[in-house]
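This document opens with one chain alone, in C-alpha cells, the form predicted alone.
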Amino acid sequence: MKRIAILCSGGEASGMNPALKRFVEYSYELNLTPFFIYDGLNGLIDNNIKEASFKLVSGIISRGGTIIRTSRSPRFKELEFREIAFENLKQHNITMLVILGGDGTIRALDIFYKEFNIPFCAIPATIDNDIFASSYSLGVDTALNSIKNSIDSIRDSASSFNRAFVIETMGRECGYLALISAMTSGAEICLIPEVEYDLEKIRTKALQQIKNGRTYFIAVVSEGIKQSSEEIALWFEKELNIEARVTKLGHTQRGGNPTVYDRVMAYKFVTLAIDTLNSNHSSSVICFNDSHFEYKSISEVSNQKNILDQELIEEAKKFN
C-alpha cells in the first residue's frame, strides 16, 4: 500500500480539522496508508510522524485549529534540516505529501521539491487569504464570520455610548478580511494597505454624516496600514470630537467552529489533493477561482504576490 502523509504549517485556520478527517477517510477508501506529521515542518525535521487512524479523527470536524498542531520553522530554511526531513520521509516509506498552509509554506515547499523531488500537493489554508492565484483559502469563511459577530456586538456598544470603535483585523499586508468585514457589517470607515487613504477627506465626509444625524462610527482597519489603530482612535477624538475605543480581534479570528462552507471546501480540497497525487501528478497547488478548482504549479504560486482584485479595490476606495 502506498503511504501518504499530511501536515499543517504556519498559522492555524478553522477547516484544518475537517481536512484531516477527510484525509484519513479518503486515504483508506483508496487503499492508501495515511500518516500524520505533527507540529508542522518542525515535526518533519524531528521525525514526529505517526500512522493515522479513524479513532484520531473521530469528533474533530467541529473543532477549530488542528489536532496535529502546526508551527513556523526557521530550521527548515537550512539545507541540513531539509535533508533530515527528507530522510525521515524515506524512513517511513512515505511517497506522497499533502500540506495545509499559507504563502510561507508554499515557498518552503518549492525549495524542498526542487531538492528532493517529493510528490506533494499544497492546499491554501490561511485566514489572510493572500495566496496568489486563489481567491479563497481554507479558514477564511470562519474568520469572516467570527469578525462579523464581533462587529455586530461592538456596534451595540458604539450606538449606546455615541462612540467610535476602531476594530483591527489580521491579514498582514493583505486587507481582504478588513474590507469584506467592513462591506458586510455596514462599517462607516475601512482602511487597508492596498488603498491610499486621506484622513482629511474622510474627516470632511464624517462631519457631514454627523451633521445629518450620525452619532457613532465603526472603523474597520487592517493591521498592515501605515498608522496604528491607536492613532486612528486619537484622530477620531481630536478631529471629530468623538470618544473612541480600539478593539484588536487578534487570534479570536483564527479559531472557532468551522463554518459549513469551510467544511465543504476542506472536503473538496483534500479529495482533489489525494486524487492528483494518486494519479502520479508530482507537484501542484490547488487554487479556487470563479467557483471552480484548478491546479497551479508551485513556482507559479510561490513567486508572485497576491493582490486584491480590482472590483474589491474599487469598493475600498468608496470608504475614502
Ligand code: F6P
Given for the second form:
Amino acid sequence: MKRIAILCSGGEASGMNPALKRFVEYSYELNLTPFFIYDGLNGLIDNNIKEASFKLVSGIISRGGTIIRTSRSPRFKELEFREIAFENLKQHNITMLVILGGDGTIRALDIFYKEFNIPFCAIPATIDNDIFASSYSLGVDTALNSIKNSIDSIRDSASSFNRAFVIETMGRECGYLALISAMTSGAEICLIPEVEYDLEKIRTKALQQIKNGRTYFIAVVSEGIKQSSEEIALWFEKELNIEARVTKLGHTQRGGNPTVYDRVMAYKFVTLAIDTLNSNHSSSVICFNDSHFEYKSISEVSNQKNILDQELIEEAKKFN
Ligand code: F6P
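Since the structure above is the form predicted alone, I would like to see how the form predicted together with ligand F6P looks, so please show that one next.
Up next: the whole complex, starting with the chain shown before.
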C-alpha cells in the first residue's frame, strides 16, 4: 500500500483537526496507509513520524488546534536538516505529503521538493488569510467568528462606560481579519496596514458623531499598522476626550471550536489534496476562489506578495 503523510506547520488554525480526521478516513478509503508527522517540520527532521489510525482521530472534529501539533522550524531552512528529513521519509517509505500551513511553509516545501522530489500538496491554513492566489485559508472563518464574539462582548462594556475600545487583531501584514471584523461588528474605526489613514480626518468625523449623540467607539486595528494600539488609545483620550481601553485579542483568535464552514472546507481541501497526489501529480497548492477550488503551481502562489482584494481596500478607505 502506498504511504502518505500529513503535517501542520506555522500558526495552528481551527479546521486542522477536522482535516486530520478526513485525511485518515479518506486515505483508508483509497487503500493508502496514513502517517502523521508530529510537531511540524521539526518533527520531520526529528523523525517524529507515526502511522495514523481511526482511534487517533476519533472525537477531534470539534477541537481547535491540531492534535499532531505544529512548529516554526528555522532548522528546515538548512540543507543538512532537510537531508535528514528526506532520509526519515525514505525510512518510512512515505512517498506523498499533505501540508497544512501558510506561505512560509509552502516555500520551504517547494525547496524540499526540488531537492528530493517528494510530491506534496499544500492546503492554505492560516488565520491571517494572506496566501496569494487563494481568497480563503483554512481557519479564518473560525477566527472571524471568535473575533466577532469578543467585539460583541466588548461593545457591552464600551456602551456601558461611554468608552472607546481599541481592539487589536492578528494578521501580520494583512488587514483582512481586522477589516472583515470591523465591517461585521459595526466598528466606527478600522485601521489596517494596506490603507494609509489620516487621524485628523478620522477625528473630524468622530467629533461630528459625538455631536450627533455617539457616546462610545469601537476601533478595530490590525497588529501590522505603524502605530501601537496604546498610541491609538492615547489619541482617543487626547484628541476626542474620551476614556479609552486597549484589548489585544492575541491567541484567543487562533483557538476554538471550528465553525461549520471551516469543517466543510477541511473536508474538501483534504479530499482534493489526496486525490491529486494519488493520481501522481507532483506538487501543487489548492486555492479557493469565486466558490471554486483549483490547483495552482507553487511558483504561482509563493513568490508573490498577497494583496487585499480591491473591493475590500475600498471598504477600508470608507473608515478613513
Ligand atoms: O500567522 C498566524 C499568526 O497568528 C499571526 O497573525 C501572528 O502575528 C503570529 O501568528 C503569532 O505567532 P506566534 O503564535 O508564534 O506568537
